[in-house]
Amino acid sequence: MSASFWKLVLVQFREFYREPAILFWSVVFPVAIAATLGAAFSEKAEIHQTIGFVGNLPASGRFSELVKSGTIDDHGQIEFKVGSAASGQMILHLKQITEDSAIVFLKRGIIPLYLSRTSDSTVSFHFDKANASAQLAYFMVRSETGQLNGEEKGSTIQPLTLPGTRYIDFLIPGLLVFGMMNSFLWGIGFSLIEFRMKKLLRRMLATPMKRYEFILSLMVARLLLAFIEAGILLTFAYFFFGISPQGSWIGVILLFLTGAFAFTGISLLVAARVEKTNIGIGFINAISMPMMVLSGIFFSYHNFPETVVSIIQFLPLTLLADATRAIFIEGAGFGETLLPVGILITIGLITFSAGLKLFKWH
């Protein structure tokens, strides 16, 4: 290779390390995310999981002995350990509830399984066999009570097939809103940054077009595309898994509209002054990745500490996912969507106003 070739390579490296923002999003941010999630998930020797119990606890048997070895936690639930230090331990919190409450908690992802009493010494496990968290809790309890060899004695399995209690019922609404968030963050936020970098925004500013009309046109275009994408996913889910909204269709549409407005505002605020796509990618990932992990798209966020859950519940994606799931698997009506809709509108108004104020056209 000639000397000029290596000089060109050096030029590319200089362009990279001379831009502090690119260095931060490319190097510092991924390390910070890895350190945070690593500390949160790998330093804990024990996994906490809440399970339900319907009816009175058995008076005898191995499961009764296991429960009696536990203590009462801060919420009045029975807390006991299963597993071993060598293979890993799980702390189970046993919540005594009615069967109707157990079904609701299963649908919301608060518990992965529940147990019921069939006789003085026998319990039945009720869970979706496709749910990994439920399987783990089930096998840990069976291992602790010495029931892993051969046909189980002293307990039975009751697989859940009721619509709304399967993992796929939990997953589809989450994927629906997650796709919508990505559609707006990348379709509007990233597009605006690209327009600015290519100096297209400056040319648009010279036209008689009203500024807010340009932003609204992006929102409407992305909204129409989001409806098409959602329609394809819902059609697939209906024919392959029998999933459809059990509650108000009007509520679903209203949630989509207000969610679109909220994420448009967030996208506008993200792209307000960013001039380089590398930096824009970092900003968008900094918003989408934490919500993807925390907002309960693929697994329930109720396993996080309560102080964290109280914050997670008000993230835009969490509000949208929880309200959409309530309609899909709990049959929620239009009135039950008004609170999340109001919060999403407020988020949209604040971010949209701030984004318009800060927005730089060139």
Contents of the next structure:
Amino acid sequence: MSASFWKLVLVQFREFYREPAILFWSVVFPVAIAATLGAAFSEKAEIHQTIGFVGNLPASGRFSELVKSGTIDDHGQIEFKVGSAASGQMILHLKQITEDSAIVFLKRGIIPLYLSRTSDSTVSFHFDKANASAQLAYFMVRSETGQLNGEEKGSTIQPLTLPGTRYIDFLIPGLLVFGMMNSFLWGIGFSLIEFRMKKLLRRMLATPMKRYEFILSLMVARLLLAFIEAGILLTFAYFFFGISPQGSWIGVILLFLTGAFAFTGISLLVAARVEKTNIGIGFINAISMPMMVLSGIFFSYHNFPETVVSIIQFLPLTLLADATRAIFIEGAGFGETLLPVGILITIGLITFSAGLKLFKWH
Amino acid sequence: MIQQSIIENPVIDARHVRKTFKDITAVKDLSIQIKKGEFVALLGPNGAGKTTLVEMIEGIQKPDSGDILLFGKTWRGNEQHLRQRIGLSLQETHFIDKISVWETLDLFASFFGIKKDRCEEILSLIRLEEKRKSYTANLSGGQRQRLAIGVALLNHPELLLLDEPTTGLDPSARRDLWDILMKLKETGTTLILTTHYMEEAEYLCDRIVMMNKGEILTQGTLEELLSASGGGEQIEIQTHQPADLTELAGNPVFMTYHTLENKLVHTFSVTDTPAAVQLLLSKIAETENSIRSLKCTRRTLDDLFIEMTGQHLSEEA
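Next, report the structure of the form predicted together with its partner chain; the form predicted alone has already been given.
Let us now look at the entire complex, which starts with that chain.
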């Protein structure tokens, strides 16, 4: 390789480390995320999982013995260990509930499966075989009960494939709002930063253009695009998986609009001062990535430690995802959306006004 | 400095304008008046304060102190009104990449409430009819700059402010742009442009304002500027041995005299070139020295600038 090649390589390195912001987003930020999440989730080596039980526990049999080996946890539920040190252990918490609430908990992703009593000594497992964490919990329990006395007789699997309990039912409402969030953060936040960087913002302000019309145009354009994107996803979900909102359609639209407002505010705040797009990418990722992971879009957030869950529940994406999912799979009505709608409007008002106040037009 | 007489009803009236950024004073107590229909060039090296001055006139930046009046009005409270009457182009203009030339003109026209006919007129004025459907990202530097001028002209501005409209363009693209601007002279438009190309200032403008370090060094027409500081011609000679020619500078034919430290290169501005050459030749002949080269040139603004600041116009301030 020629000397100029290495000089070129060096130029790239210099460009990288001479920009403190890039250094922060690409080095410090991922380490900070890893450290935070690592500290939050690594205190216990075992995986915790809550499962449901409908009706009375069997009095005898392997499952009964397994339960009897357990202790009582902080919530008064029976907790017991399954698996071995070699294969990894799982601590199961047994939630004793009615069949109706078991279905709701399944839909919300709080439990992956539930059991019910079939005789004095046998149980049956109810779960969606396409749900990996349900499968895992099932095999962990079976490995434990199988070990005690060969193949267990009388134990059955009741497959659940009713709409609302499948993984896809869980996923679609989440994807719907996740897409909307990204559409706004990138479509408004990133665009504004790009307009500023190219001095187009400055050029347009040197005309009689109205500032509010400019902001509004971004918001309206994005809203229309987000509706089209959501429409395509919903049409697909309806024809391929038979998914549609079981509850209030008006609630879905209201959530979508208030979510759009909240994310416009957040985007405006993100873009208020940033002058370079490469720094903007970092900021936007810093907002969207944690919510993508934490807000229960792809998997339930209920397995996170409780302290974390209490924060997660108030993230704008979580509010939207939970409320939309409740309408889609639990048939929640208009009234139930009012609380999240109220919080989203508040988040929107705060971020929108802070964003406008801080916004650097020139 | 050549004093400008007081202008009645100036289009631009800036008085004691000052602007500081952190530790740099970009514009120092500067005053300038520009009358209707005048084409004025702000000429100076990078960092002279040209852009800051122009952006303060454009209402994009606020002066720390001093007043700027456009058509007798301040920016405060008259923003919408003034925006309708001026046109401008910024130092670098990028448009939205995947938006066509026509769509860009149409968008900006809408900000002024202007009809589509004007966009057609502009398109033919800037000679981009064939590029009307091209994305702005696919335009050449010259085409993009013509589009920027087109956008600036949409609202028939009475005052046009162009910040380095031809920087980075090749000579033919620069010439194309000059042609467009020359057409505006007939319409009575007032023009201010910043540039560090002296040919541009010479070709387009009635008045040249030389700036350096936030101040006006001198101003006037090209002839005024050159004659005030010694004729329009200069002689540069190089000698084989160091020579002392200061004695000659006393002769009225020689207006100014500069020599490099090594005393090998000597520059005179002269009123009568043939007489000056004869004097020089005989002076050198008296000694054992001889001439390596002799060059007679027309003096330029760059020569003037070097005389006043010791720097070239193209250098950083």
